[in-house]
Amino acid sequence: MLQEIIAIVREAGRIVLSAHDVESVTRAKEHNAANLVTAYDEAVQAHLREKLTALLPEADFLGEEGEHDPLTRDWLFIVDPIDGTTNFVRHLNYSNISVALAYRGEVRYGVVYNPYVDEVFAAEKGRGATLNGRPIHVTDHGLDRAITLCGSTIYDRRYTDRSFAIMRHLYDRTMDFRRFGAAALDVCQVAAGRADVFFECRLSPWDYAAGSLILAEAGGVLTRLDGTAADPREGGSVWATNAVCHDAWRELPGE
């Protein structure tokens, strides 16, 4: 299964690297002009959902894009066609394909593709995660050593002030920061070793559903901010770390 939704997933970056005059067909959601999407955004949306339920019939699919059927069945495709929008109107590199696949809302598969640079970050429940086949895990850095990974939740402004005030607190604490606007891609380079910490305030499912798996994989912790499981069909905060770095949010600037 796992081997069959990368195939998937690494066509449906054919289509990513094939775009072109992105701005002409780019418009803002809910009269958001932060919040982007695009025809590129909608047609790997429509490959995914065509092969993915072809692959399993029985799954339901919650994709970023559009209206969301009710939700019924034990499984569950959880998907971003292009995370990182901003980044891909803007021609930055820094965005990805994300789809999980879940059992009552548990994830039991993850793939988080950036088609700019060829990395495919896969796990399988139980069996590890990987990096373009090869094994990847966590770093065992304390905060003092930690690079941070964040969002602004630039969708919401009500969430701006904690934000910026969890920001400043791990500032303070850690080696240094980025803001690189895809979580997907953000939540799996702390399963990768190249950061320690990620956070933002509010996020979507399918922004780290995959990714969540794929960190838990490589021996790394991702809940809420408040400490608390997130789940996968719900957005919510979320607070991704290496396993030295998780209890670290009991000290987190609050609401």
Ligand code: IPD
Given for the second form:
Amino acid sequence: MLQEIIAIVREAGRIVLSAHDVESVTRAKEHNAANLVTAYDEAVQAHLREKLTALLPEADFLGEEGEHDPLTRDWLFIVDPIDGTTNFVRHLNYSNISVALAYRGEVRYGVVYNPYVDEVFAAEKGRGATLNGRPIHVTDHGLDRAITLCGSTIYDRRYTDRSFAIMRHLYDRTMDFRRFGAAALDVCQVAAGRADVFFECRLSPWDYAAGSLILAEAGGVLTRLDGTAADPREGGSVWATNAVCHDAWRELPGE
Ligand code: IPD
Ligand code: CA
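Structure of the form predicted in complex with D-MYO-inositol-1-phosphate (IPD), given the form predicted on its own:
Every chain and every other molecule in the complex is listed next, the one we just looked at coming first.
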């Protein structure tokens, strides 16, 4: 199953790499000028929906773009066709295709693919996490040696003050920050030991469902910012770290 999902996601990557005249097929969603969608997001989702539902017809499909199915079945694909759409529109080459397959709310397979550098992060529950087929593992850095990745929750300004309060708190306690603009990929960078902490005050299921399994299988932990379990079918905050840094959620500034 994992290899089949990887093959489908790699094909979708070719659609992303073939993009041209992106600006002319870009529009803002829901009267929110920062939340962009392009014809490519829709084309990639259509490809993934067709191929993934053919692979496992008994699964529901939850994708970022368009209408969502009512979720009634045990198996569920949770899909972001392009995570990092603003990066995609601006040619920053840091975007990914993210696919999780969950059974009764537990992610069993996760694939996150950055086609620009041809990197496939993948995991199957209980079988470890890999980057292009090689095992990956989180660091054992404490907070004082941590590189922190973050999202600014730009689509919902109700979280702005808390986001910056947490950034300020971590700025004083960690080595440095990065804000790259694609949450699923950021979680995978922690899994691969390239960073140590990622947080964002509000994400949608497709932004972290696949990454949550890849991180867990690489020895890390993904929860809500209050340390509680994150249901991959529901949106919410995300605190995704190596095993050493995870407990630091206890000291984070509250809501
Ligand atoms: C967004 C990116 C971004 C994060 C947003 C996400 P999208 O996903 O992951 O880094 O800050 O919260 O919604 O809209 O590009 O798929
Ligand atoms: Ca997206």
